[in-house]
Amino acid sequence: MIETIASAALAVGEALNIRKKRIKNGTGRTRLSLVTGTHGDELEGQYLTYLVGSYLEKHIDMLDGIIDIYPALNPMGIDSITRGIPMFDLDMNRVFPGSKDGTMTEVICNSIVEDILGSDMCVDIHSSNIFLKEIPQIRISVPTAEALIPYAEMMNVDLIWVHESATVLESTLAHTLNSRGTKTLVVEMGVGMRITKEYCYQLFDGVLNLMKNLGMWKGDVNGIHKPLLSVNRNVGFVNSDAAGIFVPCVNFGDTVRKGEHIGDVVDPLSSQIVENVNAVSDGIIFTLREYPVVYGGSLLARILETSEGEEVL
């Protein structure tokens, strides 16, 4: 069943419609919400929700509960390949929980929150931006870590990153839902404006496993690997000192040592290497620059401190 959960009038007789798809079977009342498309340049979740929805419809007899799929919270952003809401230059994930009596965007955000509330679990799926590529990970703020880590470990991601909460997080969908009693996991994976199919398949297995553990999936689940858990670990940020083209010589999940060569910044005009990029700490690379043009200060990589013999992939 497809229904419109929020609508607003636009110019020349058009309308902004936010829709969800509900897949329901059996007598179970457990409800899982899959949310994506908050940022118009994040497309990994589009393919993941397609995989989940199409698979459940083909194996509906294995479902005992309710799945709500919200594939595009920001449809105008997706249509125009814009991260925020077009015309307003507004990051939708800085507007929640919204308001019943506010601007168009605030009213839309309020309607989204009200519709998702009551879910037993929500998975908020994001990609990285066009500049950085991320291994599949779940990010959790410290105040919600105790409640959410057990569920995050079911999701077949490579990393669970528990980080200090910041003021800006209070205006995100995940913070709003968690603060109102709906447990919400934030997934980050891949790169903006692209679909990394292997990551989507990996998270697909994680969603089924989560459903299995919630008691709403009676089918088989592929093997789930244990993620690396980052709580109070140091994260090394590798930033460029020079402008040019960044050419890495490492990949995601690689273990590096402090001072190890991980790439170069080259200048096409002078045909020179203008910077040898080295690891700032021992650990595992879990973020790597995807868009090669860099300037002084551009983030090139993140390195997660690990214990001896610990691996992500």
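Residue numbers count along the first chain shown, from 1. Between two forms, the rigid core is defined as the largest C-alpha subset superposing within 1.5 Å. Everything numeric in this text was worked out from a predicted model, so none of it was measured. What changes on going to the form predicted together with the partner chain:
Positional change of residue 60 between these two forms stays under 2 Å at the C-alpha, relative to the superposed core.
The Cα shift for residue 278 between these two forms, taken after rigid core superposition, is smaller than 2 angstroms.
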The other form holds:
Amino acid sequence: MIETIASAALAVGEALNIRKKRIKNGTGRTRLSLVTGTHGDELEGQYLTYLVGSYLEKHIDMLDGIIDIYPALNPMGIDSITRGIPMFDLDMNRVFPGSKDGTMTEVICNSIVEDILGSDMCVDIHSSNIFLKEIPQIRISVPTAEALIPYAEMMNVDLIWVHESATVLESTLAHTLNSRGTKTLVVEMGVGMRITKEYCYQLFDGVLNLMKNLGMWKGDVNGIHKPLLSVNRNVGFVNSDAAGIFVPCVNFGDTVRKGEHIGDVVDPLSSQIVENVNAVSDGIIFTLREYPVVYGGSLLARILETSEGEEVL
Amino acid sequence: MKKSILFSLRSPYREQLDVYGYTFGHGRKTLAIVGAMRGNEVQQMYVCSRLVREMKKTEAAGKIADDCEIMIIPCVNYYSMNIGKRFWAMDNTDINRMFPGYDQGETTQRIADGLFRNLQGYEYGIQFASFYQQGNFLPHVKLMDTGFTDSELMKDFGLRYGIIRRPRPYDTTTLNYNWQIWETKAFSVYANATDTIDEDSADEVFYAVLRFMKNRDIADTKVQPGFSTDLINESETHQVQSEKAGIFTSAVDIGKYAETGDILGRITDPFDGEIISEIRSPISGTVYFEYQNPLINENTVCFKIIKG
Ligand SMILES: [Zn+2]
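Structure of the form predicted together with the partner chain (previous: the form predicted on its own):
Zooming out: every chain and molecule, the one shown earlier first.
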């Protein structure tokens, strides 16, 4: 069943509609919401929600509960390759919880929150941005870590990154839902404007496994691997100091040692290497820059400390 | 006057971005003024440039108070200005959402950091701000209420209204908010237009800043007395939103008084021209904001009214 959960008239000839699909079977009342498309340049969630939706419809007898799929919280953004909300230059994930009688965007955000609330669990799928590639991971803020880590471990991701909470992040969908009683996991994976099929398959197994654990799935699930946990591990940030073209000489997922050469920033005009980029710490490269043009400050890589012999990817 | 580079950033293909500060007077850091942090804040840069010119004359005439230093930064983000973008062009981030900044962080965090290091320690801070929506404002001064700055100080600008805003989570990374956390009494001054230059309101805020300097004994310039400022909580102002979408026309001028029920604007169907909505004032008061764009969506703030 497809339903419009929020709508607003646009100036000329059309309305902005936020739609969801409900897949339901059996007598179970457990409800899982899969949401994505808050950032219009992040597309990994489009394929993942397609995979989950089409599989459940084919194996509907195995479902006992309710799955709500919200593929596009920012449909105009996805339609026009715009990260924020077109026309407003607004990051939609800084407008939650919205308000009933606010601006168009606030009203829509409010309707989205109201519609998702009541779910037992929500998974909000993001895919980095066009600049950086990320391993499949779940990001959790410190205050919610204890409650969410057991569920995050069911999702077949490679990493659970527990980060400090910041006031500015109180305006995210995940913070809003978590603070109002719907446990919400934020997935980050892949890279903007692209679909990484293997990550979508990996998360597909994770979603089915989560459903199994929530008692909503009677079918089989594939083996799940246990993610690394960022707690008590150093995360090294490698930022560019120079401006130019970044060319890495390591691969995404490689294990590196502190000081190891991981790439160069080059200047095609002067034919010079303007910066030798070295690893700031030991560990695996779990974030790597995809977009080559850099300024001083551009993030080039993140390195997660690993123990001897620890396998990740 | 001293012109100095406060912060520089190299670009892969363009001339280096140099953020300039103009300082006047000597001694205690008394007042810092920041203009355009976004690429469309032309009016904000323009007002600053006029202040720089005025302060040159004021300094030459010996009218800046002893032991007072004033710094003016007309434009931070001219990179975006020169290519018609509002935010940092590479990643569309907003410098005014990056404070206090981080010198090891992303590009706009580094810019915010470089700027903020130079802005700390001033007793007063003024930022020429702009609204995210296209529209006209009655020039006013706004205070982000962190509990640090005395709202009565807004009266020294002599603008008609001083508006007190309760900070929301997304305000905590703005310059105004962080200035106050670092103990600078900070104000945002709104000067009507953004992308264009509006001489009348530029005049109004130019003189308001000079008035503030005079009333605070920072610099003595010739300036006429202003209004006696009404201080208002932002939550007490009334927003009027569009109930329909289509072509918008305003029927009032900002600064005008509207009675309850007066027509403020109209929305017509973009295809057949029929009037589909008459926007009427829900209260009696002064119109201090009007939306300015021929096209309007549903639930868009089209007027703001101060009761009374
Ligand atoms: Zn995202």
